[in-house]
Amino acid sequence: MSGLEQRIHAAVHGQAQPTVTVLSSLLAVEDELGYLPKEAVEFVANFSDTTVNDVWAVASFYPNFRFVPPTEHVVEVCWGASCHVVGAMAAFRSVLEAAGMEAEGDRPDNRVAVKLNTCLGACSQAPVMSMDHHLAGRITPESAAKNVARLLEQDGHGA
């Protein structure tokens, strides 16, 4: 059994709740790995005595499941009402440029994902961005770009 298979097995079998479902098993694997590889869908199907298609139907229904490994970093820019009115979209464009991307999503080298978020819960600090779950408020396009550049330089790769 590979290391990936061992982690999937441990996640599914380690669920503490009395009722284990396809969804709870998928969530357990996602919590452990950060995504759902093909092997997890197959394992959950065998574990729950159902088909791969049935498990895939559950997994694909929920938009928060990832089917590819997560990126090293996640940058989110709030575009809720408070942030939007004070310039969030200009900051978002600046974040994309600093990340070397043209649109929201994962960068091809898997270093960073850039996303819009409907609310980061810090309206009084608008506009707000999050870098690996750390908030920065009252951002400008310039400060947002610097934040992304710093984030990408942290691990020594550069942008």
Given for the second form:
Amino acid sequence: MSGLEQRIHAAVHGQAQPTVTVLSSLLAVEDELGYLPKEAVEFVANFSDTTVNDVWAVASFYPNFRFVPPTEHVVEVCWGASCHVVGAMAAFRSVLEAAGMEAEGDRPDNRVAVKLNTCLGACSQAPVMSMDHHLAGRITPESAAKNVARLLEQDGHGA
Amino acid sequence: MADDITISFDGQEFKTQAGKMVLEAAIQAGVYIPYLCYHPGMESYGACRMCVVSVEGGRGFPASCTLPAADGMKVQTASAEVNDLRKSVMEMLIAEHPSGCLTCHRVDICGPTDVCLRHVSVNDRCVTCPKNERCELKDTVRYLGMNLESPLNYKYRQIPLEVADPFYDRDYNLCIVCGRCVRACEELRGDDAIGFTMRSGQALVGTSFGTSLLESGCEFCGACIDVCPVGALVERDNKWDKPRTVERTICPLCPVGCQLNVEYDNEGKLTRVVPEINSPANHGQACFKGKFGLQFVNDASRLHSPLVRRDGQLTEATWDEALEVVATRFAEYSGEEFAFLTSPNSTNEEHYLAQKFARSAMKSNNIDQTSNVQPDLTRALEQSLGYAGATNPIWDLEKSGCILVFCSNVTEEHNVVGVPIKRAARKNAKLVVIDSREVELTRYAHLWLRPAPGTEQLLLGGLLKSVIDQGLQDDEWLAENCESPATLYYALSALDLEEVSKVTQVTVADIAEAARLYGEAETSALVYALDNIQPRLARDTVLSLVNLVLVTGNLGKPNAGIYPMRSGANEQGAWDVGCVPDRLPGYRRVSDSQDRQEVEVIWGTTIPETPGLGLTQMIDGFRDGQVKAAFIIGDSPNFSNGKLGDGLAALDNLDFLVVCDTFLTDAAQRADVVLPRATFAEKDGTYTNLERRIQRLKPGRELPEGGARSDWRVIRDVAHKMGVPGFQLASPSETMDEIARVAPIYAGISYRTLANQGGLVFKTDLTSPQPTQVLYASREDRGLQWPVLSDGKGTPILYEGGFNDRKAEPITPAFVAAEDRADPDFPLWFVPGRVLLQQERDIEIVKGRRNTIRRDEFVELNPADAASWSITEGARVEVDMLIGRLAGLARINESIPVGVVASTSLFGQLAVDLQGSEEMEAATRVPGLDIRRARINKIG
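Let me have the form predicted in complex with its partner chain next, following on from the form predicted on its own.
The complete assembly is shown below, putting the previous chain first.
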């Protein structure tokens, strides 16, 4: 077994909850790897005695699953109602510019992903953004751009 | 039979049965309720909401496909409210479906050659949809009377077309996500090659990670295409052609006897094949061969005129000239010097005439079919039980408790038989597969016994012994229906399971488990062929299988029984009507003087009393000059695939050879006279399928006089030319009447009784030129299963009332393995396998004019063999099989028996090859999975 296969195996078999389903197994792999490789879909299909196409139907149904390896960093800008009215869009545009991107998604060099989030849950601090799940509140377009630049100076996990 | 209940539609009362859904009751009653996701034969799904109705006293608008019919229910199918609701559902569907075909004001007046200039945008011109005027969505919109004005108010999704796969074109821009295809693949076929992807607005149909169907486990059966209501899934060949005529006939490619609705265009070109949904043998299913392999009838290289050899060259001649030559030359030979080989796709009437011709005109019993390389398949079955045929209907398998499949690649050779097996295995039935090859059914099996090649018969002995050891025999049934099995038990007592396990390389625990699964189930069915069984062991092997059925009492009841898997489409019929060297019509014995006399009286001639030569001996007879003249109908792969040695060279040795064939095949090129042969699509007659069901073929296209003719007419005309009496038959129908007189098991068969089997089922909307939704629902044609006595009633299950004044006879075979005649140069067995899907294997689709598959093959071998050949995991090796080589990466696998190298290829390759083939009748030459002697070498 390759390293990847071992990690998938361990994640699926390591589920502690009493009810193990296709979905829970996919979530376990996603938590472990940050995405679902083809091997994971095949493994879960065998594990749950179903077919790859059925597992794919479940996996592709949920936008929470990724099918390509995660980027080093993830920047999210909150686009909830509170953030929107105090200028989330301007901050988002600034974040995109700082990251050198034109739209939401993964940057081709896989260093960073920029996404909008429906609510980061810190409405009192609006507008809010998060860098690798660390929140920053009351951002401005300028501070948002600085945050992104600072983030990109850091190495990601082991890169 | 469920109780009848009364339900009313729009004030009119109809009878239906409890348990039916309202929509099903409406279809049964001929009342139209529009539907899109429902499809006859599948579970109701309730997704499209098009079949909503209102029920008096009920709340809201339930979907009729999921609403159980109840007694006294009053249903309104088309009230204004219901229609408004349907219209709003439809508006949402066509918001993303190109709908120029619905809005163009010229739709009714546009002719096929009109050029569409400005009425409709390029993307959604009606001619860009392959289902134009065959579309259920369009029919439904018209039924709803929707007023669609602009062709531009829909959103084109710009999804790229999927054209990388063989046979299919998929355009998901036209998909309405009704889910019929996904459900057909899963529920009807048990394959799961496609699934739903994404959700809500992006929801579509596709495969895991968007791979091609070649990689996703597709068997290219076409079931998804057949159920698609719109133009999203279509056959690539003749995709734009609309049918002019549709004729229901029987598939000529295997003995399942699938009823197919074959579509022809104006010029008689066969354009499309849609399996019949109300047919007893295939229940609306077909396979890649039947669905896509019948286009050969259109081939331009077909023979259009008889050919006669003059000065060494085959030259064109008229029918009269050619028949004259045949009649004159045949008159020079008689008795054993003559041999007749018929094609397995000849009809019953043709087989009957052929054997009558050989026996009465040529005084020779040398008659057989070119497919009959395993004549022992049913001989022992008949000897033990009484009849040489499957005991139960094919679809009984779906309800069996346990199915044992022995050395039979069912999913490829008899694909549709695999459908009920897969469906049963996915429900509650236990599936046990005995095969050294990795065939598709091993993927569905609860237990796969993989004996070393040549030890299958010994393994069956072990299985029988284990049944007895575990006390799983049905003593009560045996006492009543069977001669004493004491001799069999005695022979079994001498077997040592440990020893059996050692030789077969199947563990004792697995043998015991297989015996338990088969013996314990309420009803168990046994499906067998003799793939890769040595001819010398064939009879014993069949006896063992029959004994297994007998001792467990799995006979004479529904969902049990034994199914021999014959090879040719109408081999069963050929045997039934005496087209074999030792049997007369109705399995009367050639060697029995009373049997012979009874036939002689009807024929008004004498029949030679010694049984003739079978196929294998006949070919030997050609070689050694014992047989001098032969009449061969249809070429056969068996002449060239080594099963008969070099069969083609043997043909060269004949003094006079007549070949009646569709193409100038290898056999035809060796003939002195070649007669062009009509195909199944141009023939009237009957086939008898492997479940003994006699079904009618109907011609759908005509051939010009002077061109190809059916075997029936050819044989009759040769007999006329030779002045032989007894061939004054005007039609195949009259021939069947004569068969009914000669063969007792066919006594009640006539074309008239066959026509009366099954009536109208779903009523069609005859006002529509092409009623799409109930297209397959006009008439039902159930055929008849022999024995059909003179009362015209068939026998779906044999031996229900016992064994005709006798008892079944358990004959004791020798429980031995094949002698291992070790060949020092080729010490191993190469065991091929072929499956639909192999996970953990990446394949590459090589794009080109025709896309193909490329991937590294694995050669699997046992650790012991790997050690003795010093091969390590992952080493590049080459398997040398004398007739061919296979290179791949070594994989060491303990489940491979010692002495065996195995390699499993992907079924998709076969589909690619079939489509890309230059062969004229490619489907019949799909390579089987033959085990061969081999050696293994390291390379690089």
